[in-house]
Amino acid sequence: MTPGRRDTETPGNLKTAMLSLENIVKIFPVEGGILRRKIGIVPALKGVSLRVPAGGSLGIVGESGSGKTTLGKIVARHLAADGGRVLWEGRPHEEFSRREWASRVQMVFQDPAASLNPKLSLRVLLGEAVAVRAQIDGQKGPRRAERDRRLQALLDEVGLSGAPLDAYPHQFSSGQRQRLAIARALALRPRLLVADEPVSSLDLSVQAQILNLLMDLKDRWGLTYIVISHDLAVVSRLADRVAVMKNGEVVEEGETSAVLAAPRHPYTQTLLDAVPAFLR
């Protein structure tokens, strides 16, 4: 089989990367039996080792099963590695706080109908993330009138300007609801998003929409991001680096640009044939 790229950087980035995985690990337990008794174990981590430089852009691209969303919740803190380690700009994640990674690092999922509790108005929504923010910074909770300023600002930053603070997620399309859920990843400020397959639930239309909001976020927030997705189209769009996931691996890697042009492995190019040549 024809060996994967995986483009070599130089020390010099290696001290300067924002996040660094290290031979990442992750093992799921397999369960049987009327008792649900451990009848084996499934590896989705088999040592993923990547890294990000501050204001940079990694795609994580691969099919379901790849491990690549188990990864992006690893980054975020939402699941714990078996193995390895996560590497916040030279210091160990285990040193910071949940809060204050939170401060650096949020995730913004495929389905903001489940990522956003729908009992709650927007103005709690995103009120508590401002709040959280504001005791990241030793300050107190901003008073009614200043944070629904501010909730207002973070809605017009993510196009629903004029939104109403009282209304509830299900009263929004899925289209404006992926951009609630932006805006609350927003509202803690982070320095790195996780955005895991931002668009595959939104109409053709919509995507473009989402996509163009992130990159225009990206440049407006000096962001970095982590972009996963089955779709190399829209890691193409979001994305100046790539790296490719089969069965819990990184099979190849490198510049977007150059794996689109002349990817060397054979599930890359099975990825690439998948996207329609106008969308390339």
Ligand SMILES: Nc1ncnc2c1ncn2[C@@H]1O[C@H](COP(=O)(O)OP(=O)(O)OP(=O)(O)O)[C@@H](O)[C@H]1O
The other form holds:
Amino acid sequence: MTPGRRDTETPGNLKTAMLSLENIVKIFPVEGGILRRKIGIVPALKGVSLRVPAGGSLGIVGESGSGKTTLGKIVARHLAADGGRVLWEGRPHEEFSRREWASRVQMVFQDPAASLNPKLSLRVLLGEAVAVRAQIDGQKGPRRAERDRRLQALLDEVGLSGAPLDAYPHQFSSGQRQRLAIARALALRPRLLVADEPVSSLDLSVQAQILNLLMDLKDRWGLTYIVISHDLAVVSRLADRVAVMKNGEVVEEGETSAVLAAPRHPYTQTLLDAVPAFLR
Ligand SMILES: Nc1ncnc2c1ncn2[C@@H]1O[C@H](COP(=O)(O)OP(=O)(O)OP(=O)(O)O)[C@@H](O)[C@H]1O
Ligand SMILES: [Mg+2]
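Same protein, different condition: the form predicted on its own was shown, now please give the form predicted together with the named molecule.
Time for the whole complex; same chain goes first.
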């Protein structure tokens, strides 16, 4: 089936995209029995093609199990695809080392408690990322006083000014932990941030604060976003384009406002019907 792609591709979208996905396939084995033998496969992605221009923000929506996280992890190179190509400014991702990729693409997850190592203080959590970035830039890691100054500047960026660097993640609230996870991602100075359900684990009032933070950072840092969410209201705030996934395929893609105002695929309408009217 041809996805409901719209004809209103802007010229910016026709240039070499910053990130292109071409026909991405991912298949997971299903294991069973006490010997954990392979008893089947799950085709998680069945040939997904998407383009994200520099400075753009692409939302990915779809029901649970539709392949959103798998796609995000492939973009961030936390997972390898079984087929298809991932390109950065037209160059296949294999041409980039892990570190070079990490300095371009960072991912933030739904559950900051799980994604931040609880044994590491902020100084270590954030300092490692700053040191990696310095290495990529061919510089020596900064000395302690300078590094601490940079870490405090990072904490300022995410609204945690003055947080003690010898504190541990569990000493922070879940919203503050998500801010820490964002700070760690920013420490690599990436150009593309993949945010996978960045607010779903948070209380409603905290959700709004984190969404505002992500919007501010996009402008201040000139970031490009892929925002994964099952929640169309989140995507309508953060993404100028949206791709709708179902069963490992993109069934509709276009400008967020156009897709939300007049969905072409019945499945998108079903997702829209689930959003309370006051949030649209
Ligand atoms: N490591 C894995 N091993 C086996 N199957 C997996 C693995 N990761 C994902 N899957 C399967 O791949 C499919 C897509 O999963 P994925 O997590 O990408 O969906 P999702 O859209 O992010 O869902 P959710 O909204 O619940 O986060 C699902 O059928 C899932 O069970
Ligand atoms: Mg997911």
